[in-house]
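First, one chain by itself: the form predicted alone, in structure tokens.
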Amino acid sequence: MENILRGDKLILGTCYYPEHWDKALWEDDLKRMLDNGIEVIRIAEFAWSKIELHEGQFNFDFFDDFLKVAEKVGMKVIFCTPTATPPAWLTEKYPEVLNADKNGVLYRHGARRHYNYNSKKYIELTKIIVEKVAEHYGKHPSIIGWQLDNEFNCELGEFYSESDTLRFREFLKEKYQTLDKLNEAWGTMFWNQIYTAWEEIYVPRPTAFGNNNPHQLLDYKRFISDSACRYAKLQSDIVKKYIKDGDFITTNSLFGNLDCCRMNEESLDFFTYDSYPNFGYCLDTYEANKSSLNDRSWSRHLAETRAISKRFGIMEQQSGTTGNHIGMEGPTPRPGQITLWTMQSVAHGADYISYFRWRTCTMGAEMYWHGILDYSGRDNRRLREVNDIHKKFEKLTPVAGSSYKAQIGIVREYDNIWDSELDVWHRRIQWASADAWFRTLQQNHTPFDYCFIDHMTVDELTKYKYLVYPHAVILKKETVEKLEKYVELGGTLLFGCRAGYKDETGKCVMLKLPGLIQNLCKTDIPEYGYVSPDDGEAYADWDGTKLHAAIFNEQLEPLDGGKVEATYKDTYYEGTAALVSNEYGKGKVYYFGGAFSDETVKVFIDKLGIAKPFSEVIELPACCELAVREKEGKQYIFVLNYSKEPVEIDVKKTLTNLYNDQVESGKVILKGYETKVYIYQNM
């Protein structure tokens, strides 16, 4: 069998924990998986003690025995480095490996991810266990790939141990070289925070009113990301020495304070994501999020994964109800929803889907986190649905290796992501605009990509006709140069308010706004502020179309070459410019002085001709998602109905349904949660 993500087939897998089950179950479990189309399993991410129960005493018998069974039945295996849960002997003997909360209280043994990346002792012990495991299993014929650790920065994305403080100082020395440069970057003259020795600097600690230095906090997030990336690379470099040609290295899921693009580039062959759309229905949050897209909102995370790694898989795909002993209660997937969520992942580019998990655990913190099978292990509805998905995957073989097709890119940078988590002004506009762009593009069937611009070339950006950078608060010269070149070559670029008002340190610039992009946008911003209740509705007129100007308004003043496209209405600054455009090279730039609401995004995509690029082929109701993958001139159109009710779609061209090879056109009914995949060859 070809390894996963080779572009030749879609493959199903599942997560399996042989240490949780009697050995008598192993062979039957693996055979049942194969009978239902599951060809790959992931093992060992939490099983350090099965190999090193006592320090320095290594025993491989357990996994040797299991892998003999896997080899016998023909099951392929992804083996994990077991560092996400250090064993009790380790944390008891070496408490310096433990992470701590902001008050310095250690997180003790008994959960997971309680270690820190910077403990010299944990790094030493990590090198030993990873070396031993990779050396012993690297050439095993059943193993096709390796997962590093498990869910870096999950649950705990902040680190306050003594080891972290020591490494933070080293990180800052490498970055700034001198204390004078650090004091300048952090603006320590404010509130008399000046540092005169490196030993005076700590990871953020509790302060009066929680007012930590914002520039220190931004560097702290960069430090956490750097620590995780260095730790992943340490493991990857060891594993690479031992694995067979063609075997891959990956890790799983998206969590905060982590430059996943860097980790992917430095340490991985591709990235995998853990997709749990059922979180959209978690009983403790659903009431507060009824207006959201619920399970459909997980397409945003899949789009982010695709931006990190063009080839990607799903290491944990929802297959049962979610829940653990402390919360996160979610309903059981309804008939059709496992298929829906699987095809949601495939639609966004995943060629490998691994369900979490095969058997539901009968013990521990995740005993309510159900897998394909319930506690009894008997065949059930969910297993029959997985079997049906396998049959669909066989029909979808041509889709493997294809690329997601989008004409619009939404620009992202980790510095601005992290700053929006720290800065309340930035957060309020960024999160509202991000939601509005995602929700409106989804409901208007306009596929998009996220573009992590600091990890992309100009050539990669030019594949998009349109780029949107909703709030480019922190702007670096390198970013501006890429954007200028993109527009110069013919692209259309849209900015929202608050662009360019901070530099790389997070300090406000002493430039006329929008700072480094003023020449590109040909506008000045002499005044700005939050929309006040006294300002009325806060909207602008764009050639007779109402343009909602949400949350924050900038009063724009066009410079020579800038053209006023829209002016504010119903405010004290009525008549001033809200939207300015500029012809630049072969392309065009728009600068909008507000945040984005759903209504605002709808106006922009209609005015700029972005909306519904496949409307001549197929029309869908808003409750359905449209995604398109493309390969060798053929387009694969995914239609996903997130509603429990039947809906009608309009197939305007004659299309072939890949599930059954039937030709369809005209009005077609999709049942609740039903999916379709059409093939379309645009001549």
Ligand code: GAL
Second form
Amino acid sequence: MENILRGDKLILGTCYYPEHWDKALWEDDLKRMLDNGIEVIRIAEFAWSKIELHEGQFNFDFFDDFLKVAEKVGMKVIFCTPTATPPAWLTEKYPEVLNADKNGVLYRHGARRHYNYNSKKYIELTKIIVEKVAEHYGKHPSIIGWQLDNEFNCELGEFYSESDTLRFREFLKEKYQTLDKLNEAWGTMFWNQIYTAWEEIYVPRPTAFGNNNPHQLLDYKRFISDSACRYAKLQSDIVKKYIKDGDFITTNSLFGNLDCCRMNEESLDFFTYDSYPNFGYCLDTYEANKSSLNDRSWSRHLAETRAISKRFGIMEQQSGTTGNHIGMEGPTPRPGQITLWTMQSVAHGADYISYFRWRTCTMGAEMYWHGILDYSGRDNRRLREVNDIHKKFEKLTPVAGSSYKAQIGIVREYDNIWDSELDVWHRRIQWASADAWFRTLQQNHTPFDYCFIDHMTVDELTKYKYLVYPHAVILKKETVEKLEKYVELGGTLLFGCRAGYKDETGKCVMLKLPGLIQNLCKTDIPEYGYVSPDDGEAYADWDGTKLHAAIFNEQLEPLDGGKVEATYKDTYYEGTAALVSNEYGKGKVYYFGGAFSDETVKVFIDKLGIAKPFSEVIELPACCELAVREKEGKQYIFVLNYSKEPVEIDVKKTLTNLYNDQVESGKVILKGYETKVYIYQNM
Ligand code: GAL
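Here we have the form predicted alone; I need the corresponding form predicted in complex with ligand GAL.
After this comes the whole thing, all chains and molecules, with the earlier chain placed first.
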């Protein structure tokens, strides 16, 4: 079995496009990759025409020839289904396969990802090409795995074609059965939107002032996700029939309107992510990106990938400069940064790292999107850095198969992610709080996991000592039951404001707030509202500690058993409760009436004892990330210096530096962008 996530070594790969280069380059390219430690390539995701140049005329010679070379030199291959770029003959003959914008204008041939998931014709042609490709190449000895399509929902995460409308109606019929139920769920009595026939329903269309029905929009996002998941499953069911035992099926990256947990569970062996941290240094947005920690904020996406798929790889890891669109232009990675970003991925749990791409393309829309090599293909600094990473990977062999260690989980649900994209009240608190939690935990060296609660069991949740659900706006009964059980069994749970005020349709509930968790939290919320700009800083007093209550304030009133922990200050509701706690079973729950700023998160993690779980082993300055992976009683401590300046760290135990087997303790200097991996055995 040649799986890239076998758990016994870290593996390097790259994305290669045989169709972009003269055949004369192939063998030498693959040998040079192998010489530099790259042992896997991903191919063919945009190469439909190399197999079916004319409808129904299949010719496998091109990739047969290429795979012969791969086999000869011993290169392993991830083969892709080529559906992300339908050929010109296809879209010309069957324009119904095209995606459309909200005005119904079709996206035409000439870029990529211009198809829609719901066209019956595209589904039929997809089945044919995927079947042909998998059947022909599935047993090839050099192939070790398959990638479905490329980046589902990238570029276009919204679909407004006629086929989408037709399928949307089916989706809604399956969900609601009757129009009465749909009208009820969408609240169509408001502004006289009542539907009297399914044919009256469309995917969202342009409306006056963009005031579309919010409940319809929420269902539409669920529908897009459902469409992408079904489309991936259709492909994976076919590929599965032909692949060799042990070969895997994956797809790459995270985009909007997509329940990646479901896609992973239904169709994949594991997920892969495409990591481009240099976006944090785009020329025009560098200053704005600072608040989200620039390249370091990719740790957030890596944490999300890990939540979707415990074992995961990186299918595209940045290795060069960027920029085919305005606003995406960025500097070339500085010496050390390719290593830093690679180790960032490994620190978060990736055991496979594949660079995008081997050679920089000399043509097409991505001419500036640099790979390891430049246009000439000569040896260069970036290739030397990759070679050095390979040497480091050999030293890091024991890290493979280990798991990321976190004792705090941040709860997420796609319904709330999507609702926060649609609902301005929800967005204002959610986005600010999500940033604050990420930034503050990062800068305080407190590793965390995201927990997609509707894809987790109570047992899995109890691995976390602490759970935070910053804004559980839409609250489902099943979620509440899991959270109650989690606390009952001894967990500590923290909610921020606005929990439980919406049901699954996105409508406001008529219960006293916080709705379904009133009993768990033992608080009532008789009054609430945005912090007035007129009021200055909103804060509460928590036993003498100032607790910033940002953006939105709920005035809490404890119920029997609830304990007031903090009360608002300097406002007309001074003295009312801002934070109420409740002992529940063996655990404890906190309900906080505000959104979270960095200061707020800092107070909570200090008071609840969450902060800096490794401070007895190592202390770092804020500009360094700490991540810990664990396996068989050994901990692997990753230290990542994102700053271009050297920094001093304090190694408080005697630790072995895995890169060079040197023992280190006390004050240690890390150069700009330098990374270290220490091994620590504390039992
Ligand atoms: C990814 C995509 C690649 C390439 C790369 C650089 O999103 O999968 O095909 O486009 O970005 O732009």
